[in-house]
Amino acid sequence: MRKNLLVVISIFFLVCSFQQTQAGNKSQKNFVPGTEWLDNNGKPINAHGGGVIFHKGVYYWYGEHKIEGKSEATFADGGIHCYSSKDLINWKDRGIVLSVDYTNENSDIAYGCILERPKVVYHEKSKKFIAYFKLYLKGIGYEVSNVGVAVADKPYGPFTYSHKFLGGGSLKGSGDFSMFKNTDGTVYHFAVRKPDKTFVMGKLQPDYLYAMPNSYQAPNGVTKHTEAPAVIYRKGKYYILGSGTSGWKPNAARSFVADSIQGTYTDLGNPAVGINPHNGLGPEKTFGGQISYIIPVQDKKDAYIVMIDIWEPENPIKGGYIWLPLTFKNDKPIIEWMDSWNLSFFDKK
């Protein structure tokens, strides 16, 4: 009897394991915004507040790796998690490519630091992948914000922590930010400056490792308290999409356009349209999320995807994702809610 019971239990676990593997291997055909998004192993994607680059036919998604059982107030960040994909829908887990340091409490990225909003830029001359992230040192809290820098030889890492610098032209650093590579290869750091919440942009040095001295300026036309910017260059114009500053609570998105990267920028208002049926929130709350990045879609004409994060500060690992197409009407950006969609959307434009 005991032997038969063991056989039954073994078969049960084999079936469960097989079903989980099948679920992980099942190819997804559509983006389904605001719902659980699984990787190739059937596990929820853990890459919050991130960005995506395209390199040699593959997209790489980098985001904050959140730790199970931790809140944003209790060291929720475990490092940078990376996923790869060829279609932007089905993602392969490449693991944590930069971990917080669990062994050296004197490290800038020691466990207990806050490591947020990673963005990666490829430096053609050195053939290095450079990751930037908002870094609050252990024990400091949100008082002073640094830009952390890590470097890798391959897009899927591993990344090695290099150094930090104060962004924003302030001794308090900068808050939510984005990195943007211009058409001439120059990289800019867009951010909200601490503590006065002025929106600023600074130019990085040619090696992309530090900001150029005294390069930060406040571009005319961008509203104060604009954070979490996402920047694209389209048809000779520079677009900035961002949010207001309301902590972890969602607010209305905002958008701006200029003929030059320095400005002057024109306010184009809130680009969001429609209602998220999963939470009932619409444009006034950006569907319950915050814009993080804009992905140019390869091999599609005038095609962009807006990455939006749904934050869950009390249980960050449960935070969700909203990816929607970015369209333009009379050169004004629009992010319209769609329950389900795929890249063929851009073929119908």
Ligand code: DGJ
Given for the second form:
Amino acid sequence: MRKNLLVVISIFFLVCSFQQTQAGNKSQKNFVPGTEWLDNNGKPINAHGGGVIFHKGVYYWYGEHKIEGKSEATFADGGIHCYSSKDLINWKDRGIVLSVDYTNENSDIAYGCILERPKVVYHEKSKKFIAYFKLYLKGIGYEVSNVGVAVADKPYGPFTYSHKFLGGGSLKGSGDFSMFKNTDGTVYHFAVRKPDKTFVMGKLQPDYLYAMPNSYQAPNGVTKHTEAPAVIYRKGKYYILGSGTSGWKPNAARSFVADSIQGTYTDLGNPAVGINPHNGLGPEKTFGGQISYIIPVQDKKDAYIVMIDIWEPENPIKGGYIWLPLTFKNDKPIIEWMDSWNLSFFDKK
Ligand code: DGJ
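For comparison with the form predicted on its own, would you give the structure of this protein in the form predicted in complex with the named molecule?
Entire complex below, previous chain first.
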């Protein structure tokens, strides 16, 4: 009798766990911006301020792993979380690929540091994946901002912390940034210089591990203090999208275009159009979010997706995502709100 009961209980738990997996595995057909986005395990995706690369048929999304319930200014950052996908909509959890260090207080990435906005670049010659992130050392805060560098052999990690450098050509370093690989393979670090917030660009060394000494300069024409930059090259022109500076609070996005990487850039204004029905916010607040990255979509012509974060500084793990197509009208970038969409959008353009 007791044995039968045990069998029934075991079957019950087996069925429950199977159902959970099924729920997590339910494949989604559309992007639904501004709503909860679940991974393959049915858990909310935890990859904020991130970026995406494409490698051998797979997209990898890297973002800030936030820790539940911790204060944003001190202990919210857990490292870099990676997800992979073939269709950009359904994401498989690949885990924390670079963790903050919980055991060594003297580590640059000791628990309590601020580790933000990870971006990964593939280095063809060494076949290494190089992750860059904003790194504020534990106990020092936002005063001095380093570029942290970590390296992996595989896109899904693990990444090993390597070193840090001060970007921007300033002893206070640089803040929000974009790593942009130009057509000749040169990688540029576009960043907000500290403490004066001038927008600057510098070249990385050919090994992509450090910025070249004295290479930072302000690209001509980007006169506004621009945070959260995202850079792409399209049809012979360089585009920079970004935000203003208002901490975690959303502001209006901006866009610039130039014929050469150092400019002169022309200000093309706010690319956002429409209203996010989930919070009632429109272009003047970038739908309640801040741009993080622009993903070139593979196998589609002239197709780009803008990754936007909805920040929740009181409990950052609750932050959300808005992914929308980036289109161009007479070469001016447009990010138009859509409640629900998928990649077939780019076939109809
Ligand atoms: C705006 C930046 O874009 C974020 O990454 C973060 O650093 C906040 N500022 C902090 O206030």
